Structures are given as structure tokens and as C-alpha cells.
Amino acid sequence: MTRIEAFPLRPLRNGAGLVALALLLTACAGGRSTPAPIEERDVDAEVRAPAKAESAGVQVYPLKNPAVAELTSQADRAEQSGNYDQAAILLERALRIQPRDPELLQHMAEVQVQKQDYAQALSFATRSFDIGPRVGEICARNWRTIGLAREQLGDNAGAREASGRADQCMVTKPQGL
């Protein structure tokens, strides 16, 4: 007992030394890098933005059937009003009509990185790259939604070369033209 109070305890007994004791502490547990949960990182900044601004060619997209096109425009109404279910069940239907559409597959990736499942977002990111043009925004932003899942899951460096990957979807015109 006499040793524990021959440790110099009382530096921490004032607010100070608290304060200095709960920084070091913080500084230990930072060491590990975890990254930030999604709904605090917004996707549309980091997935739909960067993409849309990168995007230097032209995208071609099909003709969308007029059912899947309303039930798309209801998706982003009730993404924009925070009902990721509501958007993900909808974004279903439309997929049972064109389950092979390359836009569709990548908003519902983006819909499941909202809702935190990022297996399902990393499954949807990959199949509509799997069947997409493989250039422009939408191949961007199947990279970028993948590099979120991945990171979520923990495969940092799958995160990363998923970045270089979304780095290499943008066509820019040559010089001079």
C-alpha cells in the first residue's frame, strides 16, 4: 500500500493532470484507425460529386423503361428525405424490370453504403461494374462506393486501389483538340 501512494498520484489529483492523463490516453487509442461510420461522411460528396466532376467525356445511357424511370425518381425522393429501406425496396422493383442496368445496380450500391450494409453496396458497386461501360462517372463512382465498402470492412488496401482504380475511369481528350 505504501508503494502505490509513493507514486506521484498527485499531479492527477488536480484537473490538470486529469485532463493531461485523458489526452494521453485519447493519443494510445488513436493509434488504430477506424474509419468513420458513412452517415457521418456523406455519399453523395464522396461517391456522386467527385465523379460528376471528373467526368470529362460523354456518358451514353439506354432508354429507361418508363416504369423503372418513376420508380427511380420515387428512390431519390425517399433517399433525399433520409428512408434508405423505403429507397433500397423501391430500387428492387425497378431492378426485377432491368436487373441488368448498370445506373440502377450502382444507385442501389449507394443506397445499402447509406444503410450501412457495405457488403451489399460492395455486391451492387461490383455487378454494375461488371456490366457497365467500364469509363466516365458511372465507373467512378462503382470504384468509389466500392473503396468506402471495402474500407468499412476493414480491407484498407483493397480501399485504396479501388481509389487508383476510380482515378483510371475518367477519359480526358487529348491536347490540343
The other form holds:
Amino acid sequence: MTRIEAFPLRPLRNGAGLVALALLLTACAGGRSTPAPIEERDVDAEVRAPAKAESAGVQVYPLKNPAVAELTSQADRAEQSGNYDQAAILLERALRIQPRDPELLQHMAEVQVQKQDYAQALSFATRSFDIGPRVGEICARNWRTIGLAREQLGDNAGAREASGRADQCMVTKPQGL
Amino acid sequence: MANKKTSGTRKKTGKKTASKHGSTGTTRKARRPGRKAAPAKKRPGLLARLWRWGLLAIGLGLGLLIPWTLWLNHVVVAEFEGRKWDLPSRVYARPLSLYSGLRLSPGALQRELDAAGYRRVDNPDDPGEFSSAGGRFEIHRRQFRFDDGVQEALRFRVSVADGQVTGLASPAGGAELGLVRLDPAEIASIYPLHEEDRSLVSLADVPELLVTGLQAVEDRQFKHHYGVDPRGIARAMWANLRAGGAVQGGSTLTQQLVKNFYLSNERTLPRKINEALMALLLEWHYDKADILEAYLNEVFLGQQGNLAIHGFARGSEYYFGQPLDTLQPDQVALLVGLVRGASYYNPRRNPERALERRNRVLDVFAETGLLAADEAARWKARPLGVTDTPGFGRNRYAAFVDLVRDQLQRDYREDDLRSEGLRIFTTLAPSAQAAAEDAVSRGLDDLGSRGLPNDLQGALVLADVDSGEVRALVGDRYPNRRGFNRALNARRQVGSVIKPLVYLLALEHPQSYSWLTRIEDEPISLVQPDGSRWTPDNYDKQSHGEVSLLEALTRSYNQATVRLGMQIGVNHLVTRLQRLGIEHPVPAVPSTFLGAVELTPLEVTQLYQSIAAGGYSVPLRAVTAVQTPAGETLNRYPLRLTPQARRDAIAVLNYGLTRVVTDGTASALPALVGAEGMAGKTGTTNERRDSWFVGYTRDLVGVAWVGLDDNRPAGVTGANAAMRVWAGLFRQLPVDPVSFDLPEGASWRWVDPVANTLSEEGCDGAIQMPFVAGSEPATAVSCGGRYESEEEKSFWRKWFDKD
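Now that you have shown the form predicted on its own, what about the form predicted together with the partner chain?
Below: every chain and molecule of the assembly, starting with the one above.
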């Protein structure tokens, strides 16, 4: 959840927002008292956490457009409160502004996992990898999402391959950069 | 959904010529009483005769009046209970999202504001107003309900300089804003067949001043009477007597509603009696709130062409471009004043009369204590504040709305679109649409003055590369003419526009092909399926010998392309076209390699979308969401990507298509647009019947077609006609260079293109180009490598040493 710290949280207006804020704070503090819903745990446990753990050193993201930052933090809040449809709408708006932002595309892929639309999760993660750095944390998240989606879509060989690719994100520098 | 309609909603042209289904029959019946009397047998005494006649009259009267009243009662109840207005669907443009760094010219922002019905004022105190000076705008955004929630009104400042948004902040040096989304332009309504325009509002959402003010002006006893107000009638009669004519009506709001709802507009005594009876019945059955709410939504407030504007909610949008609940007292007064005579007091046609009427109403508001006297005086000093034209035009965006209907047809019945009041969110960018219309009509006029036919027709489609959202669509050189929509429906041969797919299929076989692979551009003769021989010529009637694939594409050589195609197989091309979304059959014959296949401009846009997006196809979309009038989302059409296989080859193809613009058949384009970094392909068909240009930038893909409707030879080529129209559009748009995001499996290499060997940066004649892994030249030369002849060297220099 470090991604969130980079963006100033805007004042929240309603109770639901406060709940989301509280959730966020506890998540950032590292202690989540209640178990997350299954769908959410998929992404956090199987994509984000391992990718974060594996990535050594500081991850540098390019400075985000403030409009995109505003939309992604709203999407984060929607996601935290389990409103994945709304998160997808907000991310789609952000993608209209920066259609080829690997971080945004991967974020959308993760929301698609939570919506259990694995075909779209696969598409967005693939696109993120195609135009992303193909190394480091985001690369690992790309391949973990691809693996998870392939598994859900019944492509077990593809899922195993993806798992191998996720490991490579941290060691090999891809060709042709 | 229930589709019960009141007869009141079936009126053809609104109030003026309203004819009643339910009541024409009943009026006829009403004339019958008293006409036939039974003849008497004998001659009794006078008194007895009178008595008998009297009894007969009473009997007949009661005998008819009671069933008659029962019948009216039935009509009143049935129609009022079952009343369900047919509501037109509202179609909205894409909302403009403003943020620092957005590529936007002041002119484009102005056009967006115009399209959304914003009024230019000195001081934008009210929603729907803006001020501008130089590149600094202050905009008072309206409240709007989006598919992702309600967005409140907001006053903010935006500065535009050097073609982009440079600042976004709250007024008076307030906080910086990250993102401001404007309320979208309403671009069309899909009307009920009986041409009534109406937005529904519930009583609770109507401003208090409108509810009380309406009663103050039209029916002060509304709360107390039983449908008819004898005192009001007496007052009106007295006024009329004094004036020597009908100047005042004594009708209650209930009577007015009855008149609008159930009755024709004729002024006869039986009609008056019916009206009074029905008003009493209505009041008997329903409470005041129901009647008032029906009135507020039914009242006739204006006429736009054939279209009758009904109800205060739509009236507010029609005259002020604003939702009802944002109106100021002067605006409320104008609408209330219009009840007396919407055409007589038409504020657009008769502004003086309307102003006088509004001020009279404001006086009444003051007399009845609804406004303080000094306040009323202040509102009276204001101008009418009516928009010049309604923000929504009937045919303004007809071509695009055709596409909207096509897309909605899959999920909605035509009937529902015309009656359920759906809110349809679309992808149209009003400023881009205006630019596209201008590019087609001016471009074709210009071609006419250059000696091409004066009856040329054209079509233009503009879509967002990554989202597939259609931003503009033109189907006729006269954009407001409704008729044949060429962008959607003109199926024309595409010519060389098909060729990039042939090269793509080659590049997908890296073991055999790269841009440097040689191919013969020599005459070729093939037997067609019908047994005839086919010997394609090049455009310049020359053959060019051995050329690279890159040169063959950029110069659009036919003979080389057919030879390459024959190596690949026409079935592969046909399969690929179908996979990319061409749904009708494509002939599997060699001439298909040269574009002897008929596609619409929209289909061509779909083909190129996935190429421009690096191999991620998205179905072209005109609609993003559909809501009920209450704001419940019925359908959403989200972004959905389908990755194509071999995106490495598509990335390499993209490079080739930029070379078409820098060195090939479209090399005049950068000068026409005034920008670099575009990719595209020209297309011309046999005997110059069709002219195509497909081009894209990083963000936008556009397809232009020019030709004659009857398919006669038109003297057009891709570069001399369609490309100019395309340039006319992109000259007005922000152009960001095509970016090469090479996916895994493709990479940039330094090569010696003449020797077809790998080379090194800085070597004589070395250039960098992308290759699909495995397609790179097999051998490498170091900087010592030499060309075979100086002539050949200079040829390649011309080709590749552009920097």
C-alpha cells in the first residue's frame, strides 16, 4: 500500500469515506484486524505483497499527472470499500488521460481480478507489461496477475510459465531496452 | 416496461392544434340532447303540456347527465391513473475533463462551452456562465448527475496557453485544482413520435418560489377550491366586460390541466361545461399535490419547429440551459409568465413583451409577499438571460447519433429509446466534431476549386486510439443534412489502405521477412477464380525491380505487394480481416491484396484502431453508459481490450507506416498539418473512384473517404483528396507523435539497409529500425563496409538519412 502514501489524501466528506480512510490507515500501519474479503485477498496476497517483497531497493515511479493521481486515489478508496465497479470506472477515466501508463494499466488489471473478469485482467496486465519497464515490482505484479488469470481461465501451463516470468522480473534485465 | 399512454401524450403538435382522441367522440355525444323529442298524440291543455314537456326534459337531462358524468368520471380516472408521459431519451457528449497539461486551444474550449450551452458574461455568478479574456477563462460549472454520481456546481478558473491548460484553480487566487470535469453538452434527444419534449420533475424538486408564484399568478384559490373557482370566474367576467373582450381567464390550475390533458382547445360552451365537470371530478379523486405535479409537467411552454416543449423542467433547460432547481427568481418569473401564452411571450422572438410580462409577474410576487419589494425591483433590473439558442439542437449531431442508435439497437428497443427518458452518455467531443465537419465541407469545397468534381462527397471518422471511443463522425459534406450516412453505410473499395495488413502478415514470419527483405516489383499475371487473367499495374505504370518491403509499402507498389501476398496466401488475409472485426464476407481472390474489398469508413477505422494501439483491439464505441431518468445505470460499455497475437510485428508495422508519411505517398502530410510524427496510408481505387486516407497520431486515429455517390471516376487519389480532408481535421487537433512502445520480441537495431546487414551506430549509412526478433539481418558489417556503387548509396541516403 505504499503507492497511496505518495498522494495526499483529500478531505473525505462522508462516513463511508472515513471508514475507507480508517481502513487505509490500518493497512498502512501494517495491522489489518479483520480478514479481507476473498476477492481482495487474491490481489493483495497473490499479486501486490509478493511483488513488493521481492523487489529490492527503491522503486521509482514517474511523477504522475495530478488529475490521474486524484482519480487513482479515489479508485483506491473505492477498492478499499469493496466497490470494484466504481474503482474500474475511475481507473477508466484516468486511462483516458494517460492511456499508456503501465502503473494505471496494472492497477486496472488488479481491479479486474477483483471483479473476477480474468480475461480483462489478463489483457490489462499484458498491456502493462508490453509498455512497462519489464523489470522490478511492476513486472512482478504483471506476471503474477497474468498467472492468476491464466489459472482461473484454465491455462495451467501458461500459469506456471507466468510464475517463472514473475521470478525473472527481479533478476534478469530484459533484452532490447 | 409498461407503455400505457395517456391520450394527452398523443397530441401531434402540442397545444396549438391538439386534438383529443377520448373527447372527440364525447363531444359529439354532447350535442345530441334535446334534438329529438317524441311527437304528441293529442292536444292536452297548455299547463299539462308544459308539465309533460318539463318532465321529459328533466328525465332526458338526468338520463343523459348521469351517464355522461359517469363516463367523464371514467375518462378522468383512467387517464390520470394511467398517465405516463413518453419521455425522450437525452444524449450527452463526453464530458470535458480539464487538468494541467491537457492539450487544448482556447478556441476548442470556447467551442466546448458553446456546445454545452454556456453563456458568456462579465461575471459568472450563476451556473452555466463563463467569462473569458485572452486565454483565461472563469467557468461556473453546472450541477450534473453522471453515471458515477452527482457532481456539484463549481466556479473555477482555467488558463490556456501554448495549446495546453496551464493552470486550474478556484477563483480569487484559491487552491489549485487537480481535475475539473465539466457537465457534458446535451447533443440530441430521441423524441417520441408525437414530437413532445419534456423532462419530468417531481413536486418535491420544484423550487418553492415556482410553486407558490405559479399559484399567485394563475390561481390564488388553488388550495381551497374544488376544481372550479366561482369567484375567479366572476372576477374574470367583470374584467372582460370592462375591457369589452376576453382578456382574463377564470380557469383554475385544475381546469387548465384538464384542458391540456383531456380536451381540445375550442372555446364552446359544452367544452367549458365538460372542463368544469372534469375539474370537479379530478379534484374529487386526487389531492392537490398530484394535480399540481401533473400540471407542472404538462404545461405548454414553447414550440421549437415541430417540437412542443412541455413542463417547467424542460422549459428551464430550453430557455436557460439550466436545471430547474438552479433558477433565480427572475428566471422563475419568466417561466411562470409564459403559462399565459408561450408563443405570444416567446422571449427569444418577442423579448420586449417577455420582459414586460416577466416584470409584471415579479410585481405579483412582490404584491403577494413572495419577494420583498426591493428584491423584486432588483430582479426586474436584470436582463432576460435567455440563451440565444437552445443548447440542444435537433439535427446538429445527427450523423453521430446514427452511430449511437446502431450501438444501442443491440440492447434497447426503438420504442424504449423514444419513451423511457433514458440518459445516454456518449463519447462525442463537440470541439472535434466541429473541426471534422469543417474539414469535410471546407476540404471538399477546396477540392472543387482545384478542378475536382463539385459534387464530391466525403466521410470522416475520428476515434481515440486506446479506448476506441468515437470522438467525431461526419457522413455528408453538408453535416446538418439528414440522409445517407456515408461514414456508417457507404461500402466502398478500399484500395491500398488494405496493404499494411499484407505486410503485417509477412512481418509475423520473422524467419522470412523484415522491412529489409527484398521483393520483386515486376509485372505479374494471375488467373482469377472466374478464369480471367489479372495483371495489376503500378500507379505510375512502372515496375521498380528489386525493392525492400519497406519501400514497396511506403511507395505503395502494387506488383510487389501482390507478389508478397501470393507468398503469404490470400486466405490468411481474409481470415485476418475477419478476426479484426469485418463481419461480412471478403472475396478470397488476389485482387483483395490491392483492396478490391468494400468497407465502410467506420470498418476501416476499426481495422486501424488495433494497429495504432499496438495490437490491442477495442470495439469502437459511441456509448459508454445508459441510465434511467432516476439515475440507475442500466448498461455500461466499459473499456475492454483484446490483445492480438504478434504485437511485435504490429509495432514494426507502425514504424513502416510512419515512413509512409516521412518518405512515401503521404510525404506532403506534415506540411499540410504542420506537425510531425504521424503514421498513415493512402488509398486510391481503379479509375480514381475512391480516395482514402487513414492516419493516426499517438492518441487519435482518423479515416477520411472522398468520392462520388454514384461511383463514377472522380479524379481523386488518396493523397490529393482524402489526405487533404484528414489534414484539415488534424490541423485543428493536438498532434502527439506516434510512440513506438516495442513489446517483448521486437527491438531497435542499427542496420545498413543497403547491404541488409547489421551495422553500428555512427557507421556510414547506418540507420536504426525495429525488427521482430529473428528477422534481423544475419550478417554484420563494421564501419569499414562499403556500398557497391555511389549511385546506390545516394539512393538509400535519400531514403534513410532523413535526420
